[in-house]
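Quick heads-up: it's one chain on its own, the form predicted on its own, in structure tokens.
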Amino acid sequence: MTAVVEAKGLGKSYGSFRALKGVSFEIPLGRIVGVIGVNGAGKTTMLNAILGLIRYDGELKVLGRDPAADRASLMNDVCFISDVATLPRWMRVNEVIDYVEGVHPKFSRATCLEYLGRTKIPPTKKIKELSKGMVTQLHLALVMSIDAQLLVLDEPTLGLDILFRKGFYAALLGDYFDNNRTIIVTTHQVEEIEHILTDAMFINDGEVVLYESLDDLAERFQQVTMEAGKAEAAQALNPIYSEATMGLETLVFDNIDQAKLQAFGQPRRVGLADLFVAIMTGADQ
């Protein structure tokens, strides 16, 4: 399987602070990877390294190129949307389209106009006159009209209402993604993107603590909710996390046979947000 991103011992320090601590991973072609971590965990630093925006320690290849040394050529095949609008506020919508068409060899004006035709964005309005949701829609239309192999999204729907957020990811999945493209996305709204992800990467304190496909995570981790009286016996199976609520206790288990868990209740799949909390918090609270 072709690797779009290959990192070996990737590190980054800001003075005495180590934002990334020698992480190693590979992201294959045709995957949607959710990078999940608390503020300051190292997510944005990792994305900035992939985008060639910062210098770093270790080895990093993106589409077979060094992003720091070959950023100009790499940006022909990589697109990026951040949590803040990066479009020039003084330009009009149609002027932005003209500009991107003029500078990017893989941009399709017809595709962009098709996407924008589904929105209420006035083509003659200035960017500064658009709502945050409209700016995000415009940015997405521009990006989806570029024949790029890698799309990097850093909190792309921050501050948008739920209808815009759902529409954003529906367009991304339905109109853009295919097996010849890879998407890396960070967000704090984990529940809203879980259904589109193929893989999840948990980052904590500059280290990758978990990186697996969602299918493997569903098989590996199970949770069981039981009466508090049964929880003491279940502790013998070494749960990685437990939470007591209203006389019931929910325990999360890693690689425990379902037959053993059924003695205490019905095992259920652990949602990605709950799994993140379980792994970050640990069994001892």
Given for the second form:
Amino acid sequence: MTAVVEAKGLGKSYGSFRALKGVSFEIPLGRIVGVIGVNGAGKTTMLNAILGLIRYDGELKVLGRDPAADRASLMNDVCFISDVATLPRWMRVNEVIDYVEGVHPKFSRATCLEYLGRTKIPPTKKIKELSKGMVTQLHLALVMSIDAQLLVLDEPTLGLDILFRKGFYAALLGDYFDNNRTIIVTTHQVEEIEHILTDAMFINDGEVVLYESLDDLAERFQQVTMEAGKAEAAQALNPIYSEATMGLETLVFDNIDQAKLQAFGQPRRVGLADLFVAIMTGADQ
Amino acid sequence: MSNTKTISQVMARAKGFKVPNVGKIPTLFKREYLDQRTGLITMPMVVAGLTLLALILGLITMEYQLGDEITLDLGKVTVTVDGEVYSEADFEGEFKGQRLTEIMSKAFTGAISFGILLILPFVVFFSLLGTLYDDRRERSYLFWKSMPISDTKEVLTKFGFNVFAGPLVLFTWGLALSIVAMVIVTPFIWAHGGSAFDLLWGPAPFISMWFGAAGTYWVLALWILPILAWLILASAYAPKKPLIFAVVPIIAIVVAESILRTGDSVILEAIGSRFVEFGYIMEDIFDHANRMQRDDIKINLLRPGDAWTALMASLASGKFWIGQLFTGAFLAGAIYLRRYKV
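So the form predicted on its own is up there; where is the form predicted in complex with the partner chain?
Next comes the full complex, this chain leading.
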């Protein structure tokens, strides 16, 4: 598989603060990667490096190009929505469409108008007059009308209500994503995007602490709610995390045979959010 | 559909010929134009409206008070006030020797646009100070940077539009205002027996004035280019209030110079010299024009040829080119900041 992003020892320092501590990874074509980490973990720094918005140390290739040197040409094949509401507030909806059509060789006006036709966005309104949800819908319509290979979304649905968020990811998966595209997305609403992700990357303190496909994660991590009196014995299997709610203790295990776990209770898949909490707090323990 | 080969396809076939990528510049210019709508459309529209209002009130007042006493006739225009007849020959001072036709036509092409030309420096000044700063403030730079446009092209098109292209819109407003004003005055001329064509429309130099004024402004802009580039650098740098970040460093240097008692302020001299040198060039041109022309013409309007002469004189000046070194440095700084300051 072709690598869309290749990082080797990718680092970034702001003064003495090392936001990114020499991370290495490869993101192949046709994946949807969720980048998950607490605020200040280095997610945005990593994405900014990939998008050519900042300079960095180490090696980084995006679609075979060096993003810091080649941002303009890279943007022919890479799209991004960094943060909500970055569209120019003083422009009208149709003026933004005209602009993108004028500067982007891979933009399809027809596709964009079709997406917008499904929304209630009035084409002659100024962006500052639209609701936050509409601005996001417009930005997504613009981005999905560009035939790019890599789409980077950094908290694209922050502050939007649940219906907009659901609609956003449904459109992304239903109308846009295919095997020739890669999507990298960060969000705090991990549960909501879990079902669309193919891979998860956990970032903590400027380091990639976990990067695996969701299928592998489902196999590797199991959680078991302990049947009465069995919690003590389960400690022998080195659970990475334990949580007690209403007198019931739930343990999370890394790479333990399912048959062994069944002795303590029914093993279940660990949700991405729970897994993140387990790994992050586990690392601190 | 056999003839659908585009020019670029044909060009691409010609071996070794690289088409410069200028295709996106009209779109970038259009964006700047839309961004500057207040300064380029709303403000001049208000000024033009007020100017016309003043003109109409003036005409009505004049008509009401002196209406019966003015007689206009080509060749012998006379104004009768309180029974006394004044003609062109009686003009005193600055207007002595002027022909009324020239005064009228020049007033309606040049002077009437004064209000619009007055806002031009403000539009240029604040558009340059705001352009890169506003992108950062409203975070839209993240959207602009998601497009395949280099930061160099972004900064240079913003600079080029706001310095050179945007002001042409204001000059065009001036031209439109002249024409509307002349339409308004026409029936008044007719009412007093004059020929509007001979007195006003015929001699009115509005096309030549448009090119002359715009061209001369461009030459001035080239002279003060380092100052204008400094403004866009402040716009790229300022964490807030770009006006303060543009002005305070200059004041700081002036204060430092006065504390160190280095004599005349070098920086103020450098800033002032951009205007002074341009002024010398224009003075020469006017002096020359006055010598060459008939004695009876004293009011000079800018002509396209003057702008060309001024440009040639500027290009031959060493001070002009020293200034452009600073222009280059400031623009490079603005591009660098646009590129890496997130």
